[in-house]
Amino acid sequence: MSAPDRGELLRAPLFHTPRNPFAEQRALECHWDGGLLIRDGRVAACGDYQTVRAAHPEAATTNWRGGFLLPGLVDTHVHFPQVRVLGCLGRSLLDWLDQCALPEEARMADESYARGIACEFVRALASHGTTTALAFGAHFLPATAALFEAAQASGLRVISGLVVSDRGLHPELHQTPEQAHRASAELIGRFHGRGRLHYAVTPRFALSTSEGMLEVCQSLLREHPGLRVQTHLNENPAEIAEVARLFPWASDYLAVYERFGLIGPRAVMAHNVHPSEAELERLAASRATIAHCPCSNAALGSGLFPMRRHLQAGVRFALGTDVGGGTGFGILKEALHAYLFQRTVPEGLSLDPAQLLYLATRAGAEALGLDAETGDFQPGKAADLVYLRPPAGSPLAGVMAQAEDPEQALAALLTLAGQESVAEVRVEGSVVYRSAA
């Protein structure tokens, strides 16, 4: 009989948002001398170090002062096959897809190549502090399986699925509805609910899916309870106009997905930069979530996210990197750019550190139906965390050396902390990344 786990007590300043700061005051919890007790991979206690220590004197303390603890970051929109097209600037969405993204996605037909990209992808997520990701898979079954296998080996939480399309793309990326159903069902059987993996039905966007393909997506949801849905919505004016041409019966873009039962509490729609008021109203009623990707919206010239309109309508949203239309894997960078763009747009919001941290963590967990498992440090949840330690001599280290207010310190982390500051990342208490520095 094995000895009981007495636990590990991590001592460091820590921040988390166990409540929604857009709806409640004092949602941010900060402990300048914090204690996070981990036992059997779960959070056993969280609070002031001395208080936690007194209640659990048997736990071994790991002294992480000099760094900072945040909940594991959550990326609600990222494309696994696009790692190597990061940095293709100067194009709008449809040109970028045709000239940059789709040729690279076609290379995923080579299973060996796809396996290498899958390993690069999960390493990039972990090294940026992302512990949970909703990721577009590939258009090919073996490549999508390679992503699931790499994610399982890494220990990360990954939700993904075969990307299904039957028109409007490069022909080598098309499937028939029958092929898409058969391949998706095989992947669901192999990976959905296996460890930390879940499956998302993934029509690329209405532009590339016929009514027959959308019916396949609807059928998969009916046949396999518990699946998520991910796709794109209202990203670019040219895209929206083409969707209206292809689906003349639809009152708007969202109506296409609604007809086929693809909108609901476990659906994540990327972007929604150009919504109508009617769409916002229906999104709120459905409890679907928008993946807000500020860096991608700017890099592709898609527009600026109308955050105030979403909040006023009651539409949920979280953050996504949209690699490779975005500019990298950093969810903290997306939070910073969400702040910057909202400072400049008409009717923008002045976001505070608590709201930014929430969008980078708990909001994403809520979007994915995982908020009972991850997203903050409430006792009983999985010990998913990122330990940030500013490099010696860096501007961030200098700012932190004289920071006296916890919210000021959190604001500095959101502004300055990048991959170089990620010292260790854990999922359910197990290390999934540790910096060599």
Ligand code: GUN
Given for the second form:
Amino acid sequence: MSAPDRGELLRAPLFHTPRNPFAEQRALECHWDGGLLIRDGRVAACGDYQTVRAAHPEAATTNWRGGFLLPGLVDTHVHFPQVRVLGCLGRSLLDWLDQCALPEEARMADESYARGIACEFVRALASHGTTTALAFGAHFLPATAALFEAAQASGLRVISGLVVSDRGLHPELHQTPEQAHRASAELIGRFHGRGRLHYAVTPRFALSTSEGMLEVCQSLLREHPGLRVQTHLNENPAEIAEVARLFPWASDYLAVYERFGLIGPRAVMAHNVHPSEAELERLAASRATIAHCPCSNAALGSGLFPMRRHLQAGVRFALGTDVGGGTGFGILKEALHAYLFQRTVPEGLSLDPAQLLYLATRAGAEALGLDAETGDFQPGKAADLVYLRPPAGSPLAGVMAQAEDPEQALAALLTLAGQESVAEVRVEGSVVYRSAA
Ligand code: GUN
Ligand code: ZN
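One more: the block was the form predicted alone; return the form predicted in complex with the ligand.
Let us now look at the entire complex, which starts with that chain.
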């Protein structure tokens, strides 16, 4: 019989948002001399260090003062086959797909190449503090299986699925609806619900899917309980016009997905930069979530996310990096850019640090139906965390050494903590990344 786990007590300033700061005052919890007790991979207690220590004298303390603890970050929109597309600037969506993204995605037909990229991808997630991701797979079954296998080996929580398309892309990326159904069902059987993996039905976007393919997506959802859905919505004006031409019966872009039963609480739609009021109303009623990807929206010139309209309509949203249309794997960077763009758009919001942290963590967990498991440090949840330690001599180290107000300190972390500050990342208490420094 193994000895009972006495627990590890991490001592560091810690921040989390166990409540929604868009809906409630004082949703941010901060413990400046914090204690996070981990036992059997779960959060056993979270509070002031001395209080937790006194209640659990048997636990071994790890002194992490000098750094900061946040819940593991959640990326609700990222493309695994696009790691090496990052930095392809200067194009709008449809040209960028044609010239940058799709040629690289076609290389995923080579299984051994895809395996290498899958390893790079999960390593990049972990090294940026992301513990949970909703990721587009590839258009090929073996490459998508390689992603699931790399994710399983990494320990991260990954929800993904075969990307299905039968028109409008480069022909080597197309499958027939029958092939897509067969391959998706095989991947669901192999990976959905295995450890921390889940499956998401993944039509690339309305522009690349016939009605027959959307029917396949609907069938998969009916046949396999618990699946998520991910796709793109209202990203770019030229895309929206083309969708209207391809689906003349649809009153708007969202109506295409609605017709095939794809919109609901487990659906995550990326972008939604150009929604109508009617679409916002229906999205709110459906409880679907928008993956807001501010860096991608700027890099591809897609436009400025109407956050105030989403909030007023009651539409849920969380953050996504949209690698490789975006500019990297940092979810804290996305939070900062969400803030910056809202500061500059007409009718923009002034987001506070609690709201930004929530968007980077718990809002994503809620979007993915994983908020009972991850997203904050409430006792009973999995100990998914990122330990940020500013490099000695860095501007962030200097700012934090002088910080007196916890909210200001969190704002500085959101502004300045990049990959170089990620010291350790854990999922369910187990290390998934530790920096060499
Ligand atoms: N719409 C369809 N495919 C893509 C993609 O790969 N990236 C983005 N940003 N939008 C898309
Ligand atoms: Zn995308």
